[in-house]
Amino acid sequence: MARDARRLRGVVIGGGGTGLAVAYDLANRGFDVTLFERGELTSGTTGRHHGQLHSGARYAVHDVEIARECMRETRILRRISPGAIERNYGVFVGIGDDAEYLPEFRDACADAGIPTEEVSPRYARTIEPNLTEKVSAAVLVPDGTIDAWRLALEFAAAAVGHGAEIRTYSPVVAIEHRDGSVMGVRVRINEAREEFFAADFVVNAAGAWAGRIAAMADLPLEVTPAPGTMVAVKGRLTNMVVSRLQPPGDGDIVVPQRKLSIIGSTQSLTDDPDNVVATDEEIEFLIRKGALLVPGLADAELHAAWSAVRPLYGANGADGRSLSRGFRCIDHAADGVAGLFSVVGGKATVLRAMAEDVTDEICRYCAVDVPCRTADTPLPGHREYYHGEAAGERFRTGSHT
């Protein structure tokens, strides 16, 4: 017998962009949710990351299914997003001998179902005017760019108008469990007291963060935390994602936000996801690589350099390269704590689907019988985050911190 959802009390651990749309796919198939993130929302891997809607393109080669899972994915966030997406494409950029690769790319994302049109290194220089001369083919994906703080936001404006209460700058300090199932998390409110929140069950969507969280229960997790770095640099020198035509590696992507151009970026593993830099090295070296594809990024004033930490999922000894892109949702019931939920890996082109996975799971696990609605359904603008209704009574309250 299917149970009632709004009985039915769960937490979200993480307020970056997966985590803001697990709390949506629960509130918005009725559950009782309550979001805690130890800082302000998407300050952890979603506020760094460069903003690529990714259409698989990249990975089709080694990867297939997160390339058709991000094919998919870009349709429906172009669709329910339209405010936080720029439909502006990418072009495949071949110098050289990267020709050669060409033949291999397009049939791998013909089987991931990515559309490609090859056109010639003359029209890709007359639609990127800035693009190198030494060009020796051209490929282009439906890849875009995501402005990552918006689309963030309009999941927790989402979140918040079916009922959710997302509560920032409340670290979970502790995750407790008894005879096997998940009780509920302890929550720091300041520095001198802490609070039990009870729950049914608890999803640990906390990224590259998630293995210390399952500690909390006393789980392993293998999470590899992938520190990437990337630079800004002032003047928009492309209008389309601009990627090299081979295999992926560090430096070999320039993405448009807004006025910057953006070139991404290093691969490293770090035992400390909260202690990453940029290196002068690293900036050089993407400087360096970025005007292979784009010259003019060599003479650009730079505006920014960051590490992001990638949350891959699985542990890898070199530099995490070889573990996929794809994400996996894991019901740690199989680990002795039933109730307890962890979604791992993943980009943000399919934070999404992350959500829907791991809410279909919950359902499951809590006898619900609701279908997931996010895929066809509008998401607010993220100014309702702090104007809409919903917030007007959040602030009011006081439960947003």
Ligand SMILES: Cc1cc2nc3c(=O)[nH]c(=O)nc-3n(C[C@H](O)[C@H](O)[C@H](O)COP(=O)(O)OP(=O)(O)OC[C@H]3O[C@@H](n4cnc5c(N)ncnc54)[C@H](O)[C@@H]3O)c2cc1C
Second form
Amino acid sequence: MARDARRLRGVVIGGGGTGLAVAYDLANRGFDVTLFERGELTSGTTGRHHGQLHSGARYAVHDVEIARECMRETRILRRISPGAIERNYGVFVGIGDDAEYLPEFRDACADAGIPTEEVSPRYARTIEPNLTEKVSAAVLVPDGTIDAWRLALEFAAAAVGHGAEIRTYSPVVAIEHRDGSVMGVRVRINEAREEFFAADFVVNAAGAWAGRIAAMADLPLEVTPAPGTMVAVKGRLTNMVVSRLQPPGDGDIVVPQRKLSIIGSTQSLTDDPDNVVATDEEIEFLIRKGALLVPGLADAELHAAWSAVRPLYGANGADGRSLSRGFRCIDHAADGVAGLFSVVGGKATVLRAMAEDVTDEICRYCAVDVPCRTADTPLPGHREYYHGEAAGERFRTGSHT
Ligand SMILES: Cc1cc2nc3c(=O)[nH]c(=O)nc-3n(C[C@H](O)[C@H](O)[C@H](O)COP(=O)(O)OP(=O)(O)OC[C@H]3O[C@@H](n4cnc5c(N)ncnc54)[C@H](O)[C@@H]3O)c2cc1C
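Moving from the form predicted alone, what structure would you give for the form predicted together with the named molecule?
After this comes the whole thing, all chains and molecules, with the earlier chain placed first.
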């Protein structure tokens, strides 16, 4: 018999885009939800990525599953989050013999359901005048720009609007379980005090830190923290997202973000996601590689350089590039702790789908029969998050739109 979700208490660990989307989906289906974030919302990888809305074209040749998922979610996010998503599109640019990659790229995009339009180098430079004169091939794709902070806060506002509680500066320090079932989490309230929060289920959405959270319950979790450095220069040198028409590599993307141009990224591996820095060599490398696509980047004034850590699912490859950008929901009942779930991997573009999958799993576990509605409901504005309860009423009644 189906149970009433309102009697069931869930804890979400991690206030990045994924955790916030999970809190929203759970609260929307009626669960009593509390999210704990150790710092400010978006202070992990969510607040630090390029902000590329991935159509999936970047992954189509080597990782078709995530490519399809990205395309599906691009369509959904454009619909539910017009305030955080820019419909500025993307162009894959070939230089010299990159054009040889074109047939494989075009076919793979078609397989993944990603529309492409090949245009002449001359036309590409008409719509993006700062592209290199050396363009030998150009393909338009439905990429775009995400305002990463706004998108995450829109999910936070929606979660709060459905009654979820979000507690920042509240690190989870232990997961308690007994007789094979999760009991709840311990949270550090201040230097001297910890509190226990009982829960019927716990979702580990701690991104690159998810392995450490699983270890609190003595469980293994294959997450590879893979840092990447990005550089922002002043000036919006392109309007579209510009990518190199090659298999994914370092320094091959330029994302227009507000009035800045972000060049990304590098890729390495680390055991410690809290200690990553952008080196001078990486900065010089990224500007040099970015300038192959958009020469003006070489002379633009540096705005900032920083690193963020990808939460890749899987064990360390020789380098993180060989690991899929796909995501997984893991039900730790199979490892001996029922009621504990991890959701790892993925991209910011697919955060809503990650939340839907793990919430579906939890509904099955709790015998709750409520479908996902997040793909069809426009999100409230990000500022609604600041207004908490009052915003909730407006959102529930639909008067925020
Ligand atoms: C260089 C780079 C560029 C990228 N570019 C893009 C892009 O352009 N487009 C795209 O779609 N994706 C991009 N990504 C991927 C994307 O950024 C991530 O997939 C996404 O941000 C992960 O979100 P998350 O919520 O899962 O993790 P996070 O945002 O890292 O959230 C996890 C949260 O858990 C919290 N936490 C950790 N431990 C605890 C604890 N003990 N208690 C409570 N909270 C805790 C952390 O503080 C953190 O806020 C990029 C990634 C990198 C590294």
